[in-house]
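Form predicted on its own, single chain, as structure tokens, below.
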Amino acid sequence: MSIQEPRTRIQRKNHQAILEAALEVFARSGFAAATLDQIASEAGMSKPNLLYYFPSKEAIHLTLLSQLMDTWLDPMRDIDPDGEPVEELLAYVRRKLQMSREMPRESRLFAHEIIQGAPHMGPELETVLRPLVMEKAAIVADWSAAGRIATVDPVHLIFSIWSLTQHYADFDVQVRKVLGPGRDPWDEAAAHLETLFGRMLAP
């Protein structure tokens, strides 16, 4: 059974409502614990109506992951080999942190998938993610070899950027409990990461 493509305005609205509801449910519960009944309830529609648009929970999950992968990689694609190296990398850090701030559910959706062994997007990690990382890592390696940034392992630098920016979305409750009331973790994180990576990358 194929996914029903939305054609009318109402169908497009319902299609988007399902994806929005599923994002909330998957980010909160993970794929395994989520159910179609939960997604339908969150979307404010019946389960049969939901199944008109998507044949299964897996189909909804794959649609979300496919959209997320493309959006999630845009900041990395924007790293310009002709730009000023430290500023290009700091701009990447800023954009990744901003995305985590604006899209925490998407970050947690991706984290759930990876923690479970990437059962639905394993191939994309090898065919889409890895080539892009290798392409940008080669640029970072060239900058390092030319003395334009400090000597770093380019792939582990990218891992560090992912970890330190997405942490604030994936572990939001922990971060806020530790910091206590009255402190903005995002503004503090932005200043901290700017200093951390700026000093680490300075030639």
Second form
There are 2 protein chains.
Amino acid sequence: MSIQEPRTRIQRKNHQAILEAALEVFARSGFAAATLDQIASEAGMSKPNLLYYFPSKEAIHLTLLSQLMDTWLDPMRDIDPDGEPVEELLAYVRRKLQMSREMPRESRLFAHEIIQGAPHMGPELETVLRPLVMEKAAIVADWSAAGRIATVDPVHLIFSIWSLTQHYADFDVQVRKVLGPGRDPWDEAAAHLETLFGRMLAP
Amino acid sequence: MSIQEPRTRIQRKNHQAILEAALEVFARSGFAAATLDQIASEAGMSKPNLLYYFPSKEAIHLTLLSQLMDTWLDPMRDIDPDGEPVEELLAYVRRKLQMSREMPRESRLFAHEIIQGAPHMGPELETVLRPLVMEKAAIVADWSAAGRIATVDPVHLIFSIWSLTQHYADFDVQVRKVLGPGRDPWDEAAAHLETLFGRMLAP
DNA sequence: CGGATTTCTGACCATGCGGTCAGGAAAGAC
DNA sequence: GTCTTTCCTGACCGCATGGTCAGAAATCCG
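Compare with the form predicted on its own: the form predicted in complex with a further copy of the same chain:
Expanding to the full complex; the earlier chain stays at the top.
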């Protein structure tokens, strides 16, 4: 695919610059509307040079997606079965919201891909995402059964957390236009979600 | 723009067929990736004939978006200030979820547009959406102040309802892959959201 | 019927795109 | 230094796409 393990300094630097630029452009315009010229320009190099490092537009996109999947799921991996249930879940919400706040481009890239029907990530959704969700859902189900949190459908609880946190990244424009100037969506979201999930989960 | 008021039967029929086909294609692929040939083919006509009814790809997209905005907000318009607060809001959630369920293509079209930064709907968000949200938020704030529902940020409550209901349409693929076969996302979502907002709003 | 109007089509064009290629410039090895 | 490898570029190609146009069908209207 691309140059396997960047050896030289130059390779590492350009490899990185391309991925960074591509993230920006793909997140802004989606895969189809993004052009290699835009990415190359954003990365400060010529199109042929860009294609010296990656064999195709698709390859860049794929690299980005698979790199993303990992970091994107980290907040969920950190849910601790031995922690205090409500606090553990609220902490997850906080981590997820913070991630959306700090990585809105990644969130949008993901959103583009899923809305399109996940044409490039179909398999990984089942091999990586699903098992992890099942594992964590089981933990939540246990907490629920033990009466340590209110009764919930664990998987849909997770969907709710994804939906609400990513909403503020993906629909940022809408949120800001409705709130009007002078309000900080993210700070307000943090407080709101704390309340929402607090009430939802209280045993 | 397009043929203003379709007079003949043929015009009405083809006009409609084009919009229906375009909705399908735009929702599936997004604006940039959609092609006039696809839309024409889906509508059962030739590309030049399609362009006899609409002057450009953009015009079709715009027509679709502005038509959509109206129906999309209907469930919110029906919130009744004189109704029983909790039930009124839960009914809104139900209407919104049902709309996402029955019109997932419209939901995705909308999502595409907003993620891209709402390049075609910027104004309408402020002139149509914002005032309506403000109006309904005021009602919710009153209910809140009167102790008839729990204390909530009204606007973020509305965001939450949008986010959660549309999630099941926009991220349908992901939801289904995680849930696995044999489970009905929509029925489960209905129950889950009933619980979630019930607990959130109980005074 | 016949003429006017609407509806439709095949052929075409200009543009922008992803990707290639031959070879020049830098950088590294000795 | 010189030779080799890596890095980079301008010019180019084939193709798909949005859109045009001259005119053929079909429909409407008397």
